[in-house]
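Only one chain is included here, represented as structure tokens and corresponding to the form predicted alone.
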Amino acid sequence: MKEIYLAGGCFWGAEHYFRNIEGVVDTEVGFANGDTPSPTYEQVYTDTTGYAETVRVIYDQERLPLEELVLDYFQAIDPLSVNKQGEDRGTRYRTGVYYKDPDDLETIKGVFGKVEAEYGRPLAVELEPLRNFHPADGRHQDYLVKNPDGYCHLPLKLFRYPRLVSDLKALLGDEPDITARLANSAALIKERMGFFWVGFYMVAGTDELVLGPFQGPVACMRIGFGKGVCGASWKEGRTIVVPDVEEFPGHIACSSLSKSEIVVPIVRDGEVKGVLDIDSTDLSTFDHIDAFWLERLVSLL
């Protein structure tokens, strides 16, 4: 096992997010990297002990390398943000990775690298050895568990996306007919995150996507190459994120009732194969948060 101290905000909800994530052993919140010993909550509280609430992360590294755990974590946060994550200000409120062991430095150099390219800003995420770690007591750990209708500031969706790709690995198991993954990979997404419509578009020859696996109301059986929403991610081989359908160029209305819409390529061998197409009956509804984990998700197919 090995642990990994990550700070996100208010604790609460970041704790709670990375206990979700397969291959996390055992967490526990506390204060990380300050000068005041032995702080209390309401110490830091007052921004006056340069303390930041922080997530002492116990994980597998066989079942959860570290590179894909710093990943997890910049989905929780805004990397951008200065002292500040959703409503919460102050300088305990700040953004940081801070690890005991050296070796893993350049693992995480290299998650940062990859992050702030795509940002194309420097991050105002710090990265330090960790100097100190002290527990808050025991009304904070496990707070959202305890208290279910708590204080979160982050978005309910994070927390269940995290059990939908574990459960759905689990229930993919070792099928090997892709008609029988896509299917109840359809139905476990739509039951879980109740989005409008579910469906998978399977490449047909080289010119159209046909109809495959799907759940919600009845669909287009067939969109040619480049053609809508979805033949523009099999194009282009990326996930495209629509806040107005209406505004997307040659959008194709399968339904009158759909007002955004997420497709994911689904992609084997540097070929894509398929899409998964989501669509929502509310606008912006899918952001990137949707996008890192129903790619996460695809790559079980």
Ligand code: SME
Given for the second form:
Amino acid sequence: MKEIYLAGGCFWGAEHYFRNIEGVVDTEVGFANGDTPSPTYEQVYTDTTGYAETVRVIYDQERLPLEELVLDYFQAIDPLSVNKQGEDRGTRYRTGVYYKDPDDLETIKGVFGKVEAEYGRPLAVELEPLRNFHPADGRHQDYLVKNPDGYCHLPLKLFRYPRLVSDLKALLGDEPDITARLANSAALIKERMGFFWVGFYMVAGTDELVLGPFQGPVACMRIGFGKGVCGASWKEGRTIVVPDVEEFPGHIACSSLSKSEIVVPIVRDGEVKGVLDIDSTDLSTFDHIDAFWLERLVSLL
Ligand code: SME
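Moving from the form predicted alone, what structure would you give for the form predicted together with this ligand?
Let us now look at the entire complex, which starts with that chain.
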């Protein structure tokens, strides 16, 4: 077992996110890297103690490499925002990764470098050794488990995706049949996330995708290479998020009810084998969180 201390804004939501991630064994909320001895929540709330609301994450490095955990952490924060996450403002809501084991530094730096390159701007996330940590009182531990309707600055999907991925892994087990794997994957994603249409298009030959297992209304059966969102994702070998299907040139409308869409390629040995396609009846349903967690999910297939 190893541990890392992650400050990601209000610790109620941050803890709820981490505790759902496969390989996280235990979590505890508290206050890190501040100045006053034995701070209380009320003292930290005054924003004069120097502490950051922080989650102590104990994880099994065999199941969850540190690099993956830190990447997951970045999905739950705005890494450019200074002393503000969601609508919570103050130095206590600053973001930071605090490590105990100096050997972890290189790995964490590597992830910071990757994320910084994606954003193209310096990150506002602290990276420091852990100086001190004081657990918060019992009311704040597992807050959202005890108060399911309690305040949270994070979107609900951040809690659903990690659970979906770990449950899907268990469900698929070592079933070798790809149709069975895809069929149950579509069913579980639809059931858990409530999307309008969830399904797979698989590469058939050199220039076409053909409809595979899906959940939802009847759909187009074949899509050409480079055509529609699915064909474009195949051609470009990357996830495509479409906030408004009307705005995507060449979008193929299988249903007029579909308003936004995400397509994630299934890549094996550098080759696209098919795509996961998800449609929503609302505009702008999908963002970087869906892309990140659906890519993780697709890697299980
Ligand atoms: N809209 C997709 C076609 C498939 S349906 O959404 C199920 C596309 O443009 O590729």
